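Read the single chain below, which is given as structure tokens and is the form predicted on its own.
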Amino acid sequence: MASFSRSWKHVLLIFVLTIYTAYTAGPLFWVALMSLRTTTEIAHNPYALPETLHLWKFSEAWVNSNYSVYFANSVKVVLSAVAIITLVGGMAAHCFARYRFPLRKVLYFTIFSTIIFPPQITIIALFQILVEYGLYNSLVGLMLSYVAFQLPITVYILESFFARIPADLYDAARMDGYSEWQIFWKVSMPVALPALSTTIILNTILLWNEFLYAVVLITDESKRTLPLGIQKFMGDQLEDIGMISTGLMIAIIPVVIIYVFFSERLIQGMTAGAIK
């Protein structure tokens, strides 16, 4: 009887996961199919499989719609921001987890409290600051905004992981003559690699799709990131559903590739427990 009950629970779990997967992956699969079809074919039968793979649409969207510029801008901004977030966030998290210093709790609470506030309330102040320092409508200003936006949650995630590292590792490193700087690079960072990988992947995916700060802080065509390019592309191709789907897939494919190749590392970092 117990075995029968477990079997039914297993079947029910698989059923629920199948429905959820279809619900979440279905729209992505549909957009992928439409990206390979023309608008005429889609209008004739929106849900049919493509009879001919119109791969030329990707090159046309890439060249004629300035996607190459948008893509390059996104790569520059996102990779730079993620590198700074990871480095600064790792250092801050290490200090909060391993050292006791004046105002430590106040600083940590201040950083953590910024996670509570929605980003919309910071837009006006951020706009004024960037204008004052000549960083408005620049990729550097947008990158720094991304760093400020994502740094608190990164510190929060990494601090809890660094705090689990046994103190014996640090004591052994000090006995071997390591400086505090060497301890950070040769002990903390290698041991915390699963958590670092998780924050890198999450920050990359989130910033790659970020729209709010980009639409407010960037106005020049040559400095648009990919989400802004998609918005402009949808306006230019308002009635061409097939080409809009192709443009969306160009932005989606990098995120899918990141998840396919790094999903295991992401899961390992999110489920990492106490370190032995």
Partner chain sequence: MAFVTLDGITKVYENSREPAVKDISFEVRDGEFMVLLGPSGCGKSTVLRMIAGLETISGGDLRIDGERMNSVPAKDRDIAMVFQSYALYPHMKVRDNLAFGLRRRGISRSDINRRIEQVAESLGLTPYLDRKPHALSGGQRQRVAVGRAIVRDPKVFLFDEPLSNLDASLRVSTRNELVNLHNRLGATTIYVTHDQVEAMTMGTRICIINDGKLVQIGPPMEVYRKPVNTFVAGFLGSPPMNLIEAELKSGADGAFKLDIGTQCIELPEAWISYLQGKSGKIIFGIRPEDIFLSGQDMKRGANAAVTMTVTAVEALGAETIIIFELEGVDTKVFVKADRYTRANIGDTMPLSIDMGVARLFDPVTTKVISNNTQLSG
Second form
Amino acid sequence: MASFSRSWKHVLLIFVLTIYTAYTAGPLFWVALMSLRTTTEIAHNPYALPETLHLWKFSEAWVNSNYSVYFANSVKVVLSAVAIITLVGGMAAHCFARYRFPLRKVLYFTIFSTIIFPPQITIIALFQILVEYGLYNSLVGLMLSYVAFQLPITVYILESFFARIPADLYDAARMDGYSEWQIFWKVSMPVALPALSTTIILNTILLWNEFLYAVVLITDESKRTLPLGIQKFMGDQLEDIGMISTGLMIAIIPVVIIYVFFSERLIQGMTAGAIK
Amino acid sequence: MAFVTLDGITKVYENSREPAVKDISFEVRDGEFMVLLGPSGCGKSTVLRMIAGLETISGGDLRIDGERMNSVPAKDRDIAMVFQSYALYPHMKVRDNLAFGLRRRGISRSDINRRIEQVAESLGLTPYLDRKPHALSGGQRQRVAVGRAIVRDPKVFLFDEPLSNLDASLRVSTRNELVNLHNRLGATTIYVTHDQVEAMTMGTRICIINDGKLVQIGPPMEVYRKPVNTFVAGFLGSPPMNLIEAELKSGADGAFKLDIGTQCIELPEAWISYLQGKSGKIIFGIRPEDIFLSGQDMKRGANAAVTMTVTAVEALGAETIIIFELEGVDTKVFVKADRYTRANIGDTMPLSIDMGVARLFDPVTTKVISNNTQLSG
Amino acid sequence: MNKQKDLSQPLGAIVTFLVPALTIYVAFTAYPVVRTIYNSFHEVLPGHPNEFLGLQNYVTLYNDKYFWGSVKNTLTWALTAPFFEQFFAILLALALYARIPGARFFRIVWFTPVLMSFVVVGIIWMWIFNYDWGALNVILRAIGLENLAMSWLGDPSIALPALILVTTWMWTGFNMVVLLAALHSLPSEVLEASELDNCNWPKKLWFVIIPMIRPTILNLIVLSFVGKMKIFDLVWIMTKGGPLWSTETVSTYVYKRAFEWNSFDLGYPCSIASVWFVIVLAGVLLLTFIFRQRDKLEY
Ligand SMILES: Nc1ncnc2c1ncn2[C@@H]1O[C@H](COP(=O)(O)OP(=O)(O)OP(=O)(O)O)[C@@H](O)[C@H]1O
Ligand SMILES: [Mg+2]
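Can I have the other form now, the form predicted together with the partner chain, not the form predicted on its own?
Below is the whole assembly, all chains and molecules, this chain first.
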């Protein structure tokens, strides 16, 4: 009797969890299906499976709806921003973790506290400043803003990792004849590889998805990033559900591919800031 | 090769007012194995790190081969150091750990490889060259750390408690390996430890440091037999030297007597010259192995008889430690007796003290008074 | 006097390591913050010199009912969503902690929404909420609850809850993963011991499990609170603050006043941003303080 009620509970639990899974994954699955169907088909029945896989829609979006441009812009901005954040943030984190110098605590706390700033406090002035420097409506301006935006969390995560590297390791490298800069490159960074990959993943995903800075700082169609491109496309073609879905999938697919291969790392990276 | 001279070396850390190292001077001769010994926090590592160039020298001069090194950066001092934590680069294979220090020094690739092979061979590391440190045992890591120092063929080796992370049996064998290594290479070595067995067995000379100050320096047996103050006496040996408070009295005939609790012993005539004009409270120091139960081995002539009561017996197998109480004295007296000794708690028995090796200390300055020269090693 | 340079503080290296980060920080974070605050006391029109207004922007702000409406909406969001997220996240984390078959799969799937851009999520949910063919209404009609079907984003009293549902959908999995990690880091004896104690589940949850992962929960609540206080993208995509200002958040209102309305003045939105900045900081400090106090009282 007892085992019966137990297994019955178990089945119920799995049932509930399956429903919840359908609820989280369903919407994404639905878009994936619609991305392969035409708007006419969707209008006929939004929830049917694709009868024929209209893969041409992807090339259509890619070529005719400018998604190739958006995609390339996103890749350019995100990759260069992440590279710069990793380098600059790594240097600063290394410095905070390794050296004792005047104002160290003040500087660290100042940068750290920026994590909770609402972006509005900078974005209007940032807009003005970029206009003045001729960086408004340019990918470089957007990229630099992204670097500044993600720098604090990166420094925070890396600093706590660097601080755990034993000081003896640095001393050994110094005795081995390496300069501070070489020690940073040959000891700190390689040893911190797990933490670096965490921040790289976190920054890549967050910036790939970023919208507010893009919508404020970019106006040219040719400079739009993917989220901005999709939003504008939807604004123009509100009824074209099929093509919008295809556009969404173009933004989703890279993330999903990374996720399939590095799910644990990705989860770790995304939650890094939440776990103390 | 090389000799290292410390001349009034002082270190004041930036965030503290008290100096961590105060006015230390000594010389490490060419090929010598110098052990720095002292309790935790006394400043041993600080001294070593100043020699290495990892820490600035706040005062005094450091010279290697007579050349002032105070402002020479670590990498140009031609010194290698083995760290307590080994400090192996976790992301590099053993081979690269060994090579890392050579790559900066303009040595050809084939030379580097040859040296690595050679050192790995001599330390039995050849099978592990392509592993990373996390895949090695503690003992193997320790050997890589040593190898990393040897491969550079430096003028001076520095070791900072290199054995303290090893388990007891491995520590003994590694100790012997390091001594053999030193004998083979003949390199000037400075070795920090707080383990007195290591100090006694490894060092050509021991340098005892307490509270940032140099207390005594000399060959191990000399430091052991002739401690210059109560600190050294109480630090070396296990159990350490008994330090018994006593009262010094000069007798009518010019001889000296020592009141220990309710008992009184005569001091040897040879001491009279040191004790002239002294009297009152004094500390009587005697090593546990220099007090004998009646009938047990005693080699020396001058001795004094006392009666004590057994309060505890620790049979250690190879020997037996008997802890006595002396009437009228607070401190317990430790005696090393041979392993066949039978004693029961509460027994009162006569013992004799080898006065030839006893020491007297001033209770105020803690310094030794009887600078007994007739001691033999 | 030969002053030695300190070996543990090679000043040149320290400066080299810090300068890039500090430059970026000053140029793109610190300076904009200062400038925003400066702007908030001025009228900032393109092509005109800034005109000093003193506190006038703040007075206007005080009387701006749209601003206060957006504050109310944002606070509603920031003070409810974190708790919904935590509630479901704890239940789900416990389910996975109880060694359900396929736990790894569930965990990976539930985490997916947070990897998506707000733009993607917003568009999908706009469709789900669509009156005619949206999934929500389709399901309601299918199970006979036809009268519950409604225009979710078109009704001013429903739109905000609908958006809150979307953020909960998005972030529950994230919170669940963090909580699950916290559960797994607990000593396993504790949970097993309470198993033997035979106390019922809700009790065990409340008296044993939650107190133990409490720091993680509080941390997540603060994080979620900050996230909701900043929220912009989702609203901008789904409702643009409508209908009838019912989903206007402070962020969208700032954006509108700065870049959408034809007033062209950047001073006023800057004063909103400045006030909001202070409120967010105060909120975080307050939450941390409250949580700290309670911790002190309990232990
Ligand atoms: N970086 C530092 N800043 C300030 N004080 C320090 C620093 N490093 C060490 N000290 C202090 O200097 C004193 C000597 O430290 P040191 O590390 O040399 O001791 P040690 O003899 O090596 O001890 P142990 O056997 O525990 O390693 C200690 O009181 C310590 O607190
Ligand atoms: Mg030390």
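Predicted, not measured: the structure shown is a model, and the values here were computed from it. Here the rigid core means the biggest group of C-alpha atoms that line up within 1.5 Å when the two forms are laid on top of each other. Numbering follows the first chain given and starts at 1.
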| property | result |
| --- | --- |
| Core-aligned C-alpha movement of Pro50 between these two forms reaching 2 Å | yes |
| Is_shifted Ser222 between these two forms (CA, 2 Å cut-off, rigid core) | no |
| Per-residue C-alpha change between these two forms, Ile19, threshold 2 Å, rigid core fit | yes |
| For Thr40, CA displacement between these two forms after the core is overlaid, in Å | 3.4 |
